[in-house]
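Heads up, the chain below is alone and in the form predicted on its own; it's given as structure tokens.
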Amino acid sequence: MFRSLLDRFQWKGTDHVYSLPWIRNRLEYSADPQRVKEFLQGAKVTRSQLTRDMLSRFHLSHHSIVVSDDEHAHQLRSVFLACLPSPESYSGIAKDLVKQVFKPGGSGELHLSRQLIPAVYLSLLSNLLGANVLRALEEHIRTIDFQPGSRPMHLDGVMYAIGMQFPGLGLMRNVIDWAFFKKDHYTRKIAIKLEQMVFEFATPKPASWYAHLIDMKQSGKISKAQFRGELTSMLVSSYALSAAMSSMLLCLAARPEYVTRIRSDQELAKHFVNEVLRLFPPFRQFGYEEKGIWEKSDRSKDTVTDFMVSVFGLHRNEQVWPDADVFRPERFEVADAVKGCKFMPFGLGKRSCTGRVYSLRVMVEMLNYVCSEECGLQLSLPADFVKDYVGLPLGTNGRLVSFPVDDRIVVRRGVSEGGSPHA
């Protein structure tokens, strides 16, 4: 009997249903695109309570578009999308990011996350939030020691199972974070300080997302907490986007033959980015539930309440991705390569990531620029770089947002047309 109880907590991989004791949840994990399609099309769905709780902790807020309830997300989504940069501006945004990460004249070994996170955060404030960043804020951001990391997902599940998500236990959660997860506690302190400084040392550009948020707060359309949640989401987005960019640049360093190919065929950059997002999805899982599932009086104890998609497992499913562990961007040349429910680095449907268009465009333009003769960079991996068995970067397991385990990259300048450094 005791072993049977413990077995309920044992991870058996995807395509299993888990029933946790003393709570009403039945969690189904799947990496089967047909089952994902069946669930998402079978009924009106929303983000699961467990996923919202995990995202809320990662987003440091319950009130941003990404984390909030459907009504609030629907209210703001169309306004946000209308404020995205014009298509022709992404090239300049990407070039500026590359110059911030790889300082002019600099070379040698560097840690990508340490360079990317502050650079991406400043870029998001300026280009996505639409704020004029004053010098005091910029200098403060450049002095922060950003430490990417999040609580293990299985621990989040256990904490949810014992009711730690309830508001009355907020103090206990903070004590646990302070005692055992100092990076999470440290990130929360950073977020609070940055939120205050953005409000004090950033002014809205005309018709920007920031300007709309201020107007909506002043008119009472959104609360102060919702306004603050959107400011905090800029920091969180910088972590997720930096993780994806780190994987992209490390994959380019591991497969340098694609530099000249992308230089002559910029369409290949889109396929390269998709392949990076397939093998190294920044978010490792998404969770959904049927709307109104918790109010159903006739719901049986065998009803699945939380449908969790293992994005990592889905993207490496051999049944739908031949040679799933092989890095081959050319697989996305096929017209329907991303159709269906087999590729979802940003989620699916109305609750997919609102910044997916921005992220994809910036990553593609960044890759095109790094591969160009104008940029003049050569990227390579250190001799002792931590790789997986096919020579690619190793992603972090068991975390909601996956940064490379080893994010070191070697930078050289002055690249000849053939892709090798000048003598």
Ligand code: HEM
The other form holds:
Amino acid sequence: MFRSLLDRFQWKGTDHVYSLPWIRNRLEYSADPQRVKEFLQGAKVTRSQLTRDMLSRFHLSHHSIVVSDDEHAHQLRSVFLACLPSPESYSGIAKDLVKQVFKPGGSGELHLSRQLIPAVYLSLLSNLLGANVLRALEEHIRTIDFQPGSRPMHLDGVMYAIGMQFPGLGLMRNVIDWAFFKKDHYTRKIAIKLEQMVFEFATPKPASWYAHLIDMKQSGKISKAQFRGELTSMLVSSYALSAAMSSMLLCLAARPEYVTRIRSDQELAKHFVNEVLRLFPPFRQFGYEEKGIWEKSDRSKDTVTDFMVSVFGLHRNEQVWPDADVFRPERFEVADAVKGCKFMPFGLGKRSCTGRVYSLRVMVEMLNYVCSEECGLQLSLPADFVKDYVGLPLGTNGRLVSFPVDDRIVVRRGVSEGGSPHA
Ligand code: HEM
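Structure of the form predicted in complex with protoporphyrin IX containing FE (HEM), given the form predicted on its own:
Every component of the complex follows; first up is the chain already shown.
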């Protein structure tokens, strides 16, 4: 029924353009690297209205870097990047995460996302926001059952195309969420409470991102709403990083032969992480628009207003990724593997992900540690794991952040820290 509704929209261009003749919003969805390149290299582009709208609902804020204008985002980005942890800290951050997710002494089956989200969130608060997390906040985070949800993105696209993003229709959107997308409602409740608790139960470390945010708020450089928006965005960043880590650990569990190979080849860990992000990008789609497109009075009927990159489709496009569905980290050994707008898990350009360096480093260090003898973990997939996808974990389709549908992993303690086998 949903599909037949979509079919009523026109099909155009290299991929799909959703529009109705009498509506101004025209969305193009593309998975063609040439078309993406052409669009991004043509006119000046910025994040699209639709993406901002979806992100602000998921972020629960209309005021973080993610949804602000280019100039403001650029200023905050430089402060943020200056506060990143030093390169040598990442292995410690990754080890701590592994120890929290796979509790020492624990064996058996566990759900990765459930373990990862609170651990990653706490880790981001401490290492990226730069906050001392007080006990009340830590205990609260550990009791939460995180179930990040969002309505299907194509539905968002359709609602946007028919003009339902207008503020006056907010009540109707809320009713739809409440009736059909209860997880959205739940995610929002959790985030609002967390934002308040971070404010009350976290103190800034010196010269941290958090300390700078407080300074900027006090000096009036950012508003209270913008300050709160940045705190909230730590949560959605935790979802993205946890989703990527879940996929990475499942991919490793499905291919134990990589454990010894990664031990002897550090570069392979980077390629492995890239291959995970290629096949399982946490953000499956995001969008850009030509700057000033909304002000143009001569905008023709055929002009696209929002250019949505289908990252999932792009990363599995057979024309640029031979054997696209096959998990093969070695494809990234070639120097130009990531060139030409065909690999963009963190987006491209001025508004690309500010957490890219942090996320990649922590993931690579986590993979190195999990594969090391010192860690002593053996990961495998449960016997009844869904295998209709050649042993790869599948992501939830069409959601803003895509988690593996089945995220169960089996943990055994193989080798102890001293290198001797456990009983
Ligand atoms: C594997 C994990 C992550 C992935 C795959 C990811 C991906 C993305 C993507 C696709 C975008 C949109 C880019 C664009 O529109 O061109 C984005 C934006 C952003 N991400 Fe991430 N992200 C991750 C983790 C993080 C983390 C840990 C942070 C930490 C704070 C973060 C902070 C941001 C911010 C602030 C933006 C907005 C940047 C701007 O608008 O200028 N991300 N991310």
